[in-house]
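The chain below stands alone, shown as C-alpha cells; this is the form predicted alone.
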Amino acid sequence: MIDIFLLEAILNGILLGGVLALLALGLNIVFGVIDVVWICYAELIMFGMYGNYVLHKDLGWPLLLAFAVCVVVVAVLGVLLHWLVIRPVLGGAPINQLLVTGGVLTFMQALATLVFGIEFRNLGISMPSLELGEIFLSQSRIWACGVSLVAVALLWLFLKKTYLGTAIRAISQDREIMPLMGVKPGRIYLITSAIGGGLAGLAACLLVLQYDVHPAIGLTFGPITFMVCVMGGLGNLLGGFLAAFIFAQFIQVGGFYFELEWGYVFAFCFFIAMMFWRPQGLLGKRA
C-alpha cells in the first residue's frame, strides 16, 4: 500500500502543477504568437502581487475587487509593453528582444524596491489546511489549482471556437501568409499580449495568497516558469501544461525523500537530462 504521506506529496504536487501550469501558459501564448520571450513575465506577476496588497490592505477594497482590477491592470501593462518596448525591436535580433525585455525586468525590480522597500509583505489571509484523513492539503493552494485549471480550459475554448482565437493560433503557425488572408497582425500580438499579462495578473492573485511579496519575488517564479515552458517546448500550449505537472512531481516528491530544496536539485536535473535527450521538448518540433 502506499504510504500516505507519498500520496499527500503526490497530491500536492497535482496542486502545485497546476499553478504552474498557469505560469507557463501566458508565457507560452505569447512566444507562440509574437516569438518574443518575456524575460519580465515574473516581474508582472510581482506587480499584480503588490497591486492586490495595495488595494486590499492598505486602501480595504473587497478582496474579489482588488484580484479583478489587478487582472484588468497587468493585462493592459502587458499591452503596454508590447507598444512601448516589443514592437520596436520585433523585426531586430533575438538577442536584442531579450535584452530589452530583460532591461524592464531590472527597471521594475529597482521600481518595485524604491516604493515599497526591501521587506516582505502579506495579505495577513490565512486559510486552513482541507484534511482528509490523515491527508491535510492547502486550501489556498486547492483553490489556485482549481482556478488555473478553469482559467486553462477557458483559454482553450476561446482558441478553438473562437474568430480571434482562430486568428491567433494561425498566425502562430504561418506569420508571413496570414497578412495576405486579412489579419492584421499587429492587432492579433496586443490581444495576446492583453491575454499574456490577465493571465499573469491572474497568478498574481492566485500566489498572493500563498506568498509574501517583495522586490525580487520574481526570481523565484520566474526560472521555473521559464524551464517549464521550454521542457514542454516553447510556445507549445499542451506541452506547458504537461511538463508543469512533471516539474511539480519532482519538486513535491523529491522533497518528501530529501529535502525541498533537493526536490528542486532532482526537477532542475530532470530538465537538464530532457534537454539532451529531446531540445526541442515534451511536445516541440524539430528544428
The other form holds:
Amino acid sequence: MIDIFLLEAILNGILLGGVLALLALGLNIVFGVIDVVWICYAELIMFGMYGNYVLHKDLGWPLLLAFAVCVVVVAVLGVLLHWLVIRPVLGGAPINQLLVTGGVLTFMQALATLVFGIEFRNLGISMPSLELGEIFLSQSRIWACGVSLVAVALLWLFLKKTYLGTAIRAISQDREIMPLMGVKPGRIYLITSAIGGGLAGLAACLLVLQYDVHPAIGLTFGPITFMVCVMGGLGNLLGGFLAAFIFAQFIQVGGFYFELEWGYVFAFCFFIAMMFWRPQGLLGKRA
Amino acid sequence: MGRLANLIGLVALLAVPMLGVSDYVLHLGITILIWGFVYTAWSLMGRFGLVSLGHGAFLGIGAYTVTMLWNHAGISPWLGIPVAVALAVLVAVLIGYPCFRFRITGHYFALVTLALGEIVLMLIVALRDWTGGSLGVTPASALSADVSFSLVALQVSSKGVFFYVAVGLWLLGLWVWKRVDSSMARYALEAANEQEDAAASVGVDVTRTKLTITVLSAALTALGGIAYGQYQLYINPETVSGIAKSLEIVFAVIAGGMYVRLGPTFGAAFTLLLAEGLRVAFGHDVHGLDGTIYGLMLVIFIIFMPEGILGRLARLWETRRAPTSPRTASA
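Can I have the other form now, the form predicted in complex with its partner chain, not the form predicted alone?
Below: every chain and molecule of the assembly, starting with the one above.
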C-alpha cells in the first residue's frame, strides 16, 4: 500500500511539472530559434506578475482582462529585449549574448525593488483545494497545469501547421541558408521574441495565482527553468516538456522525504549528472 | 619604467594605513582588494572563454568550511583554510573534468556552473541546523575588549592590520595572473578558446589545461571567500553564493576589463565606489537604485565596450604608442 502522502507528493509533482513545462517553453523557443539564452527570462515573468498585481489589485480591473493585458505587455517586453539588447550583440561573441541579458536581469530586479519595494505581494485570491479522498491538490496548480498543456499543444500546432511556424522552424535549423530562401531572419527573430515573451506573460498569470510576488522571485525559479531547458536539450520543445516533469518529481518527492531545499539540491545534482551523460539533452541527437 | 611605476604604486598603497585615514576609507580599501582578488581569480578562467556563473559556489565553500570547522569543531582556520581550499579544488575537478572532457562550452558551461552555484546555496540553506540557514552565521569570536588579535582564530579587530592581509592576497592574485600570462598554458588556452579541435590536433591537452586553470581559479576564489568571512566576521548564503553573487562578479569584471591584469581590480573599485556614491547621494532608503544603474551599465558595456573600461584605456594607450601594432593590449 503506497503512502497516501507520497501519492499526494507525486500528484503535486505532476502538476508542478506542467507549470515548469510552461516556464521552459518560452525560453526554449527563443533559444531554439535565436540561439540566445535569456538569463532574465524569469524577470520577465516577475514583471508580468507585478503587472497583474497593479491592474487587478490597484486599478481594480477584472482578473481575466488583467491577464490578457499582461500577456501582451510581456510579449512587447520580449520584443523590446530583442530589439534593444540582443540585436546589437548578435554578431559578437556568443557568451556576450548571455551576459548582456544578465545585465537586464540585474536591471529588472533592481527596478522592481525601486518601484515596489521588497515586500511580498499577492492578489489575495485563494482558490479552494480539490479533495480526492484524503489527497489535497491545489486548484490553482491544476489550472496552471491544464493551461500549460493547452499552450504547449497550440504552440506545437502553430509551428507545424502554419506558414510562419514553418519559417520559424526553418530558421532554427539553418541560420545561414534560410535568408537565401527569402526568409527574413530579423523579422522571424522579433516574432519569436514576442512568442517567448507572451509565454512568459502567460506563466506570470498562472504563477501569480499561487505565489506571492517580490523582486527576487525570479532567482527562485529562474535557475530551475534553465536546467529544465538544458536537460531537455536547449531548443528541443518536447525534451524540455519531458525534463519538466522529471525535475518536478525530484523536487516534490525529494522535498517529501527531506526538506524542500533538499529536493532542489537533488534536482540540480541530477541535472549536472545528466549533463555528463547526455550533454545534448534527453531527446537530442549527438552532433 | 613600468616596474618603477608598479613599485611606487605599491609603496603608496602600503602607506595608506599609516596616513591616519578613517576606518571607513580603510574598509573601502580592504573590500576593494578582497573583491579585486576574487574577480582576478574569476578572470583567470573568464578571459579564456570559460565563463562561470557559479563562482559563488567556491566563495561559499571557502567561507562556510572555515567558519563551520571553527564554530563546531574548534578547528583553527590555519587548518580550516587548507581543508576549504582542498574542498573547492575537489568540487572544481568534479565539475570541470567531465565538462572539459565532453566539450561542454559556452552557454552550456555557463548553465552547468550556474547549477553548481545554486546547489551550494541550497545546501547552505538546507543545512540550517549547522549553518544558520539564510540568516547567516558569525564565526565564534575570539576577540574582546582586551584582545584585539587572535592568531589561532585568525581574527583581528584592527582594520589597518587586515589591510595588509588584503594587499597580500591581492598581490598573490596578480602574481598568479602574471605566471599564467607568461606560461605556455596561456597560448594553449587561447588556442583552445578559438578552435578546440585545431588546438587538440597540434598536441594541446585541452582537458588538462582547462582543468588546471579552473582549479587555480576555484582555489583562489575560495581563499577570497575565506578572507571575506574572516574580515566581515559574518557570512550569509546570499553574500557568498548563489546566482546574484555570481553575476555580480561577472559584471564587475566586464566593467573593469577581463583581458588586462588590473581590469578586475578596477572593476571592483568602480562597482563599489558607484554603490557607495549612490548610497551617500540618495541615502539608505532608496533600495535598488544601484542595481538599476549597474544593470543598465552592464548592458551598455557589453554592447559598446566589451573589453571594459581599463581594457579600452589600455588599448587606446597602446595604439597611441605603437600605431602600427595590430595586437591588443595585454598588460
